[in-house]
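Only one chain is given next, in structure tokens, and it is the form predicted alone.
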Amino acid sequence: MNLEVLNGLLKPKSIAVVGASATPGKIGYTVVKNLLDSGYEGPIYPINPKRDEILGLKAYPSVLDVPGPIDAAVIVIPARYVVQVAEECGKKGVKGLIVIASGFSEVGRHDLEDALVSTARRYGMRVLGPNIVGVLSNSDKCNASFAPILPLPGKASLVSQSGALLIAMDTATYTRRVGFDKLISIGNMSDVNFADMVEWLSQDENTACISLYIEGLKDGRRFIEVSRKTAKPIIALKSGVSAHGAAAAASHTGSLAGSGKVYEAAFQQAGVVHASDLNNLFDRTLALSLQPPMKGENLLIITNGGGVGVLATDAAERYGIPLRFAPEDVQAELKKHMPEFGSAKNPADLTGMAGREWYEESVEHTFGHPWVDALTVLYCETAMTDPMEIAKAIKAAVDRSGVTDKPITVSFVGGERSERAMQWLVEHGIPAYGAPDVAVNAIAALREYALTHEAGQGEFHPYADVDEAAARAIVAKVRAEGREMTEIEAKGIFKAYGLPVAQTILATTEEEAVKLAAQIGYPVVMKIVSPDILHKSDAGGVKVNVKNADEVRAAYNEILANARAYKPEADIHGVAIQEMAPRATEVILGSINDPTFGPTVMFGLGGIFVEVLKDVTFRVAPVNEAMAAQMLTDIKGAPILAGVRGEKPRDRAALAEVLSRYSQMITDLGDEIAESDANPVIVYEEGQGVKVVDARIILKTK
């Protein structure tokens, strides 16, 4: 990415406003006025062929008539004229177009949007938008937008896909006490997208935390790659997380994969902290922009009230930081700063008698203790204490402790005095919140950020013993015959990637079924093979524990009769004879080809209950064995694999390899496979491996 061109777009030294107006209430008037009101120090060139002057600035008929260079052109004219103006901007040497104008792909005019981007690329320009509010930057004294004012100054920068939301958040920065250096509206993302913005903001000296409001990504894999490399914390709020169209698909995975689950997995792989709602985005942004990550597991809570301490304790467990009692030396120190009836365990309750001195001493002498990885300080307003004095005590204690690599958050519960004290704390670099659970959630965000970066993703090294050509030959045969893929063919592709599939052979006659069963060894499983019957159990097309030749004959004929009754027009290839794998723990592997991120891999507990329990986890493929092993611990049923109630641990190492190989398969064949799953996959005791019992592959429609 050419950062210098984006500098011209996002830190412009000169700005033209194409469509500038002298009429109050029009966007062209508001943008020029906002630039003046924000104290923008570069040249401002209003472009309007009917005016000689606008708001005291000389106006020009066209950008081509402007005497000096132009870094960014803010375009607020009707959509039908924008491409012509882009051509003029290109000839002028403009670096970037901030296209506030709407009427493009958001209303179905993809042709206009494509022409705009094509014109810009011809001249090496970048396009922000169209259909945006504009760009606001405190450090550049630049409000090139129709948002009312520059936001409360701060160390975070926000990129929003929604213009209306950005305007609302702009003014809310003052009431929420969350400061931003930049607010950037990204709109239709015809050119500049979230990955570009993350890459650029990671180099911006005035941005300490990158905050994102995302409705959708256009290049999900690049977003993961760029975000992963960014040293600054990124937090994202993703809207529109209802299950997408794949919910009605034929595979188990399709019905389990909501866009929210896939985005959540992608954020984890990208090292992006997730926000649950708009308030949470503000609260977590404040912490991530002001405090270092929480690198350990031990949170100490100091309070003057038992009730808020209990609320904080509940929140800690809810957000993944269950509290431990402080060690004896920490408790001994805390007891020096509380009455005998106080509690030094954790939360440390200094009681309602606590004043400035007790708060200051307890914070100073515990924050630097090696056991303490983070601190949350709570205060309930009392008649005996001044909240501002408590705030100043906390700040003084933090400064005297000399600790700069651990986070602290604060919550004051009270009235206007407490509000002013919290505002003072935020201004002095300590995140403060009006509720204890919110302060703990902010600490959880700092822990989540540390965890995603501690884990590391590691490189995926493809397995060398796979036979992609054999797999593609099976796909080619199925496509040539214009039908769905059968289980036996799907297992052939799995086998080509080294997956341990149960031996399965097609029988087309009753006698052949008897012969194959004897060859495989009793007992066997028998299943209908038809590209038109994907859910075999529903059709009465499966028989298990078939023990002898007579049972094989009976099962063969019953399966065929059931299948014909279930779907008379079905193309029946025969009956599969399969080895009957011994019973053990059942899991599922699955995949969907997500429109944003491409091939994604799913893991969960298997069998017939997977769609009921929905205990699954996703990743963007491919995943190496370390990442696959992490997936095994993500599900609620993870203890089953670890061994519970006297059961021995399952072979998680073998399962992680199978999951990793499967992820390579769906990545290599990503141009062909829409969805797939292996359910069940049977996992045996440690050292005894894994067996793929059933397999399904649904090809893309071409």
Second form
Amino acid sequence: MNLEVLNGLLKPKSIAVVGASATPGKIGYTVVKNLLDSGYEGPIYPINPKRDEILGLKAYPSVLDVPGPIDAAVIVIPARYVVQVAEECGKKGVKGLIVIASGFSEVGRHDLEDALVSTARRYGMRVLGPNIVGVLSNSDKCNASFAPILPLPGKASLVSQSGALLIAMDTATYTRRVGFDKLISIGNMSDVNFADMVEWLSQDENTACISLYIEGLKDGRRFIEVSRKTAKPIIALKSGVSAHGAAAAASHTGSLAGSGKVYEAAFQQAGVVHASDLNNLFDRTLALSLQPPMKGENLLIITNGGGVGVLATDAAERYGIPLRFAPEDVQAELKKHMPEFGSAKNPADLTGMAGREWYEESVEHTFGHPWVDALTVLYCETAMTDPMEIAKAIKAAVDRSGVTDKPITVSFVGGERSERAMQWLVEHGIPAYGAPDVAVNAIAALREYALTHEAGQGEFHPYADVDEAAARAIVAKVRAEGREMTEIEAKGIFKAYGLPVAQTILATTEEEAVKLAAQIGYPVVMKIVSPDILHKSDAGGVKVNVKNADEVRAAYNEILANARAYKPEADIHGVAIQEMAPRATEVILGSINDPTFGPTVMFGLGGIFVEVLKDVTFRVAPVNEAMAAQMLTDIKGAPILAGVRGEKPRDRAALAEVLSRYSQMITDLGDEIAESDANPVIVYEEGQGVKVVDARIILKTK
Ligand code: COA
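Having seen the form predicted alone, could you give me the form predicted in complex with coenzyme A?
In what comes next, the whole complex appears, and the chain from above leads the way.
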């Protein structure tokens, strides 16, 4: 993408306001006034056919009448006139359109939005919006919006899909003490989308952390790709997770994907840190914009109060960084700065007697110790201490320690003096929060950031020994016959991708069934094969543990009779004779074709784990074996695969390969497969492999 063109939108050197108004209360008035009030240094051209002057600036009837070049045009006229204005902007050579006007796709006027974008494309212009608040940038002294004021200056930049939320966050930056360089409203994303913004902000020298409020992504795969390449932390609050995917849940996997799990997975793959709510977005953005990632696992907490220490300890456990005791030498150092009755464990309790020296010395000496990967300093306001002095002591200690590659967060619990001290800390680069658990949550964000980046997710190298053509031939046959795919056919496709399917052969007569059973070896499983009967057990179409020829004959006839009774009009191909895989740990693999992210793979333990506990994990496909191995540890039931209560570990390496091959299969055939699953897949002891017992593929409707 040409980032230069986006400069025209986001760092414009000159701005026209089309629909500028001299009437206070109109958006066209507010935008011009905001540009003036924010101290914008480039030329501002109000465009209004009825006025010569607006807010002391010369006004022009059209952009075509403006003498100088125009980088960005802010458009604040009713939607029905916007395309015409875009045409004029194109002729003028405007680089980008900031379309504040509403009344486009959000109210069903896709025609107007499409015309706007195609006009812009014809002239090589980019479009931000429509239906946005505008763009605010402290470093460019530019408030090209109708939000009240430039945000509190800082190192993060926020991109918001909701305009109202952006306005609300704008003024809240002052009360929340979280600074932003830019606030960008992205609205309908008719052209410029989140991936573009991440790409542009990642090279913006005034942005250290990219903060996103997302309702829905448009190009999920590109978002993942661009975000992974970004060297800056990205944090996202995703709303509306509950509704996602609920529409097209034809399979088990589809219904399990409904709870925002695909977004969760995609964010993890993209290296995006998750925010749980709006407060959390602010708090974590502050930490990510001021502090480096937490590269190891050891968090040391220093406190002057037991209560806040316990709250912080609970939070650490909750947010996945359980506290460990520091080594002897760290404890010995801490003991020098506390009374006899203090505690040098973790949290280190300097006690209520702690003054500025104890804080300063204990922070300085522990922060520099190699065991300590991160520090959280807690302080309860006491009568003997001045919070500002403690704040300055902490900052001085951090500076003297010389540490710049480990994070520190602070929480002061107290009144106004503590508030002022925390403000001072934030202004000096140390994130400070009013509650101990929030300070720990901020550290957890820095840990998550490090972990998503450390994770050996790497490249996916496709398996070369797969037979895509054979798989496509099966699909083509099923499509030509206009029916559902049978289990045997699905297994054929799995097999073409090197997946270890339980041998399954179709018998069309009783005699053939007996012959095949002997060939496969007793005992066998027998199942009805009919594209019209997908829930085979419900139809009485499955017999397991069939031990000899007599039983095969009986089962063959019973299955056919049951199936005919269940669905008289069903097209019955015959009965599948299948090797009976010995029992072991059962898992399920599944896939959906997510509307945002495309082919997506699911993994979980079988039985109640999936049915009741919904203990499953997702990844956007394809996944390499390292990523697949991570999926195996994601689920709560992971210890079952690792071997519990004296049981031997399961063959996780073989399972990871199966998952990876399966993810390649659904990716290669992403244009054909809507959903699929392998359920159950039996996982044997280490070294003994994996067996796919049942397989199902649902094709896309074309
Ligand atoms: N070129 C230049 N100026 C034009 C024009 C054109 N083609 N057509 C009209 N104008 C002028 C109007 O004469 C008017 O100026 P005036 O005050 O001197 O009369 C000004 O532009 C604005 O047009 P007007 O018709 O009065 O519109 P408005 O101010 O009532 O509303 C919008 C315009 C864009 C603000 C409104 O249509 C809208 O979309 N509001 C919602 C914005 C929003 O909420 N965005 C999303 C936030 S999440």
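All of these numbers come straight from a predicted model, not from anything done at the bench. Whichever C-alpha set is largest while still superposing within 1.5 Å between the two forms counts as the rigid core. Numbering follows the first chain given and starts at 1.
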Kindly check if the Cα atom of residue 540 is displaced 2 angstroms or more between the two forms relative to the superposed rigid core. yes
Answer yes if the CA of residue 511 moves 2 Å or more between the two forms after aligning the rigid core, and no otherwise. yes
Aligning on the rigid core, do we see the C-alpha of residue 571 shift 2 angstroms or more between the two forms? yes
